[in-house]
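Here's a solo chain for you in C-alpha cells, the form predicted together with its partner chain.
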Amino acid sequence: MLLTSVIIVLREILEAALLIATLLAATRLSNIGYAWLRVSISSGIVGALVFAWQLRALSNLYNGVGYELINAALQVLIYGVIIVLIALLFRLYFRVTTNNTPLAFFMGFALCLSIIREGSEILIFFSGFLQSTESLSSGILGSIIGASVGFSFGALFYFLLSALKQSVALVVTLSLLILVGAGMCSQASQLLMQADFLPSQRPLWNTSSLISESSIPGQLLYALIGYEATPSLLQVSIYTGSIFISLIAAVVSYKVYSRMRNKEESNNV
C-alpha cells in the first residue's frame, strides 16, 4: 500500500504541481499577486470533493461513459482557458492595460480546473484505503512522500523558471502552457477513444522500450508535453492540431497588443 499510494498521489500531484510552477512563473511576469492562487485552490478542492463524491452517478451518464466525457471536456476546457492566457500574457507584455483581473481570474480558472481532476482521483483512492484499517497508516504515508516528491518537482521547476531573463521567461513560459494545452487535447482524444466517441486506430509508433510511460521520465513527459508511447494518427494529428492553434493565437495577439502599444506611444509623442 506504501509504495501504490506514493505512485498515485505522485502522478496526480506532478501534472498540478507543474502547472502551478509555470503559472507561478507567470505570476512573476506580472506582478498580479498571489491572491487568485488561494481563491483557485480552495474552490478546485471544493470541486474535486463533489466531483469525487457524484462520481457514481456521472460514470452511469450516456451508457457508462460519463467518466471519460465529463475528464474529456475538462480537459478541453483547461485547452480553452490556456489559450486565452497565452492572448492575456502578451496584453501584459506590451503593456495594453495595468488591469490584470482577467489574467489572474483565468490563471485561477486553469488550475482550479486541474486540481478538480487530478484532486478528485486522489480522493477516490483514499475513499477505498480509508475502509480498511490495516492499510491506512501506510497509505497515509505513502501519500505525504508522494505529494512531497511532486511538489518538490513542482518547486524546483519553479525554481528553474525563476532564474531566467523576464523575455526568455515569456517565451518558456508561453511554450510550456501551449504544450501543456496539446497534451490536455490529445489525452482528452484518447478518453473520446476509450468511449467509443472517436475512432481508435493503431498505433503510428511505439517508444515505450525507449521512454516508458510508467518511469519518472516519463511521467514528468506526460504531465509535461502530453508524452504517449503509442499514438494513433488521429491522436498525433490531434496534438499537432492544438499546437497550431495555439501559435495563431500566439501570434495574432502579439501583433495586435503590439500594434496597440505602437499607437499609444505615437499618441504619447
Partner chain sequence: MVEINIKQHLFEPSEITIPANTKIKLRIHNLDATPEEFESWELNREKVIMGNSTGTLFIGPLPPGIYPFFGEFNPKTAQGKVIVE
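Note that the rigid core is defined as the largest set of C-alphas that superpose within 1.5 Å between two forms. Residue numbers count along the first chain shown, from 1. On a predicted model such as this, the values are computed, not experimentally measured, just so you know. Compared with the form predicted on its own:
Relative to the superposed core, residue 20 undergoes a C-alpha shift smaller than 2 Å between the two forms.
With the form predicted together with its partner chain in hand, show me what the form predicted on its own looks like.
Only a single chain is listed, so you will not see partners or other molecules.
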C-alpha cells in the first residue's frame, strides 16, 4: 500500500505541480501578480471535494461510464484552455495590449480544472481504504512521500524556467504547454476507450522495459508529455494531432500579433 500510494499521489501531484510551475513562469512575462493562483487553487480544491463526494452519482451516468466521460471532458477542456493561453501569451509577448485579465483568468481556469481532476482522483483513491487503520497510515505516509517528490520537481522546474531569458522562457513555456495539452488529449482518448466510446486497439509498442510507468522517470514523463508505455495507434494519432493543432495555433498567433505590433510601431513613427 505504501508504494502504491507513493506512485498514485506522485503521478497526480506531478501533473498539477508542473502545470503550476509552467504557468508561474508565464507570469514572469507580465505583471498580473498571483491572486489568480490563490483563487484557482482554492476553487480547484473545493471542486475536487465535490467531485469525489458525488462520485457514485456521476459514475452511474451514461450506463456506468459517467466518471470516465467527465474525466475525459475535463482533460479536453484543459487542452482547449491551453490553446487559448498560447494565443494570449503571444499577445502579451508582443505587447499588443496591457490588459492581462484574460491571461490571468485562463491560467486560473486551467489550473482549477487540473486540480479538480488530479485532486478528485487522490480523494477517490483514499476513500477505498479509510476503514482500515493499517492501510490508512501506510497511505498517508506514501502520500506525503509522493507529494513531497512531486512538489519538489515542480519547484525545481519553476526555478529552472525562471533562470532563462524572457524570449527563451516563452519558447520553453509554450513547448511545455503544447506537450501537456497533447498528453491530456492522449489520456482522454484512453478513458474514452475504457468507456467504449472509442475502439480499443493493440499497442504499437511496449517500452516498459526501458522506462516503467510506475518509476519516477516514468511518472515525470507522464506528467510532462502523457507518457504511456503501451500506446495504441489511435492514441498516438490523437497525441500527434493535438500537437499539430497547437503548433498551428502558435504560428497563427505569432503572425497575427507580430503584424499588429509592427503596425502599431509604424503608426507611432
